[in-house]
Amino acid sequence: MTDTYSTTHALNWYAEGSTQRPFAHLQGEIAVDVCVVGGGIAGCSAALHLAERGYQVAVLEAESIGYGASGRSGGQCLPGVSCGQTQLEKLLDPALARAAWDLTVEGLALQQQLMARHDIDCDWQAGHLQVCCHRRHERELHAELEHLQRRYDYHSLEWIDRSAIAEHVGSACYVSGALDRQAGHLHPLKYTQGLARAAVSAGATVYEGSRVLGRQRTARGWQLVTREGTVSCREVVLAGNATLGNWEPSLQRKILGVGTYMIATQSLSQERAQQLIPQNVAVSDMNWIIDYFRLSADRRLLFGGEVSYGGLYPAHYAGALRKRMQRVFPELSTTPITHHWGGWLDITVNRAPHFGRLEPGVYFVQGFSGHGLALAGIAGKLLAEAVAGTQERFDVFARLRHADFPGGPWLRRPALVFAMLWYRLRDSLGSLTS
């Protein structure tokens, strides 16, 4: 597996069960305002938004619409970004840091919006149950709650102590946790296309199988190159995150990216599924390397947690996570699995999202890192903002400051497997030392 590898494994639930009709490959030569590099959430929330005003644009996704980390994600919407907010503070002022929060609840909000607007059917469940294991977990976890009330005014975060957390999940791994009832989950393929489905109606054109080749400079703005197509542009905005490709090397040093897994259960009858989830919650735990997990709505346990640093896309990963479950579940120890899917997930040094422009007319948001069904719609709709002039809420995040990972194109990927030992170990040792 390469830098460029993406895939979407032919056992994925979610891409089985898409009606999505496929959309034209370009041929030829065509001229927009805006040629939007990627098709998942934020590349069709950009078009969407764009075409909302007035501009014409031309969607380019190398795959098909949700083909990447947006259409086969553990499907949670939660707000803030991946590496937390306390971790934000040390890289924004406090102003800065209270709007990148508040824009990401926002992100929130535009999801419903979008949904009910656009009648998106993706399965949308409010609830997201964060979870501890031990007692470190629960310092930590606590004390961001109190946080995230006092200093933001974030009020949707309820504490659920030992006594009651098996209301919530049936598990015996967990002894407390937060719910974020503002939070929630859905099917992020069905999500994705939906939103391709709302920008074409909203006059953009979406191209599949496309993949851009590089790009070069004209009298109009920008030109880019597929196979068998060109796109002249004005301005140009790279949402291709890690299946973007080597031909923006500059954007690739910023992010790396690391193979994600899941699986899914046979559909469990409702009784069984009540035992697991209650409520019908999206759950995820507080290690460094998660378990996370949901009922789909056809009562399927849908269990990611596995993460490949190696660049390798490794056989065995459907059975390390059915190892994984057994331990959160140890009664669906006989349960069949009938789907496992995986693919490149992009992430940065700091675990910050990465926004902002190569230069005049080209714009990129990059580097979700795991956090970016909520995110990456407001990011859409921020790089219709700046494309329209209005500049400051996107320049809240491009504020941010990165670093290449280190070790240069041969060695950061084993700088960073080292690096992971380490947590691994801090995971499996957490229990110990709390």
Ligand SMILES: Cc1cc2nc3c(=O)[nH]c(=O)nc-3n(C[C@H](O)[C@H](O)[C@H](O)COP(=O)(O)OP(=O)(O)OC[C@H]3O[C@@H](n4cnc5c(N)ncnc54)[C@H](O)[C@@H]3O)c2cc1C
Given for the second form:
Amino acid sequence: MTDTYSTTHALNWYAEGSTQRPFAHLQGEIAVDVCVVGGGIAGCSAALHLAERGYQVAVLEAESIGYGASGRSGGQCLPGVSCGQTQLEKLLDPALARAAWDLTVEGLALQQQLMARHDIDCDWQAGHLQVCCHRRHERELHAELEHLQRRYDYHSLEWIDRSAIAEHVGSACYVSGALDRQAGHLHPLKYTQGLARAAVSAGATVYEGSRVLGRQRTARGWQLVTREGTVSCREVVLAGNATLGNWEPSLQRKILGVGTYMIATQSLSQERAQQLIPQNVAVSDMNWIIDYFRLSADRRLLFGGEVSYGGLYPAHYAGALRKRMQRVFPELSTTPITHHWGGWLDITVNRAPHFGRLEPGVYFVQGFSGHGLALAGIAGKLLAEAVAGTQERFDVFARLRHADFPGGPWLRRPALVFAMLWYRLRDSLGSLTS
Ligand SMILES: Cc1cc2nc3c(=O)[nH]c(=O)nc-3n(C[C@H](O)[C@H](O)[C@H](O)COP(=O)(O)OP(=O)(O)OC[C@H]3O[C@@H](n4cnc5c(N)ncnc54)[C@H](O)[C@@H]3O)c2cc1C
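Follow the form predicted on its own with the form predicted together with this ligand, if you could.
Now the full complex is given, and it begins with the chain already shown.
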């Protein structure tokens, strides 16, 4: 998994031109109160919030800060969870489902606070538009909008009807949509690196190139082992997402690493950019295998979609994504693609996030299932609250029950590939059955 992962990073547009000074790798033995495994948004936010509470914190990152999903993502910051709120209501009682929704909305507000408080310049733009491809999508999205307004008092969503959709997205593929002005988009690598710097300013120590290989119990608590060092600590926060490794098999059984991809065009002219997405919002469609796109600060179209349930990074994905982009925006048929990259999603069986404790003093968050940009930040704050002894808000998500992926380590991928063929077919038949 790791080799193919490294080769794709070189083409990640976000990483190009990064001015972040590297952090040292761990050498020798150190002791802290809390050791955080993983330097993505969840791990950096946990480290920041713990350090602000006065804990001595070390972050161990296998590669570099933001190397995982956080530094490769579509940059779309949304409320809610991947499985959707109606599905979450089937998994939690009404009061907890409400608390979970409110926490995800708080996650968006927290992002704004963190950017302002720690002076994180990450190209934030307000606005996310969810678009409908056909009537079935329209019925579903409209019902969701009304449900969120009625049951959750969420009034940030504005219905964009057929007469107005062209004012927001210049594509004939979409018939209508819902615009959320509280949501938006940002440069996810700059944001993650900003969180790491804020954590360091608050007193945390960050180590890069320091992959954790195992965890063992000690008289004081826990010891985490890397190739060249060890960290002794009272508490552990596991935020390694899909690439944590097989030393925590009980976590690994609950998620499947799914490859997903992005392409970036060359910078577009002001007029062309304006024509594609006139109000510079982030856009995603309602298909099971979604297309999502937005403009970067230098006016590239960043277009994501496609998933590989084989867990690989086949070279043809850039071409497949390009075709999807051209279907949405035929005027880009000759525009050069300058970058393409992939990353791992950590999906759970029910697509709800997976938080909890493995043993006393060992906390984890994972399973954001492709919807973690805002949620991983608040997850870090909830982890810090839990370590400090206030468990209630962390437990809203920790109460969600999760099944193992069926089929065991060998059969689970083929089983999922089969299931996904059905969803792809459903997407392509969507317009016929609506
Ligand atoms: C291509 C792509 C597009 C996406 N687009 C969106 C989007 O538009 N909106 C959205 O909400 N979500 C999106 N997501 C999902 C979102 O990026 C993730 O849910 C979120 O970033 C997860 O953050 P994290 O901190 O949990 O994990 P990560 O960012 O993956 O961080 C985990 C870190 O742990 C490190 N690590 C792993 N194992 C070890 C170990 N053993 N020792 C030390 N370090 C370790 C990894 O190197 C990695 O840096 C996307 C994901 C991808 C891949």
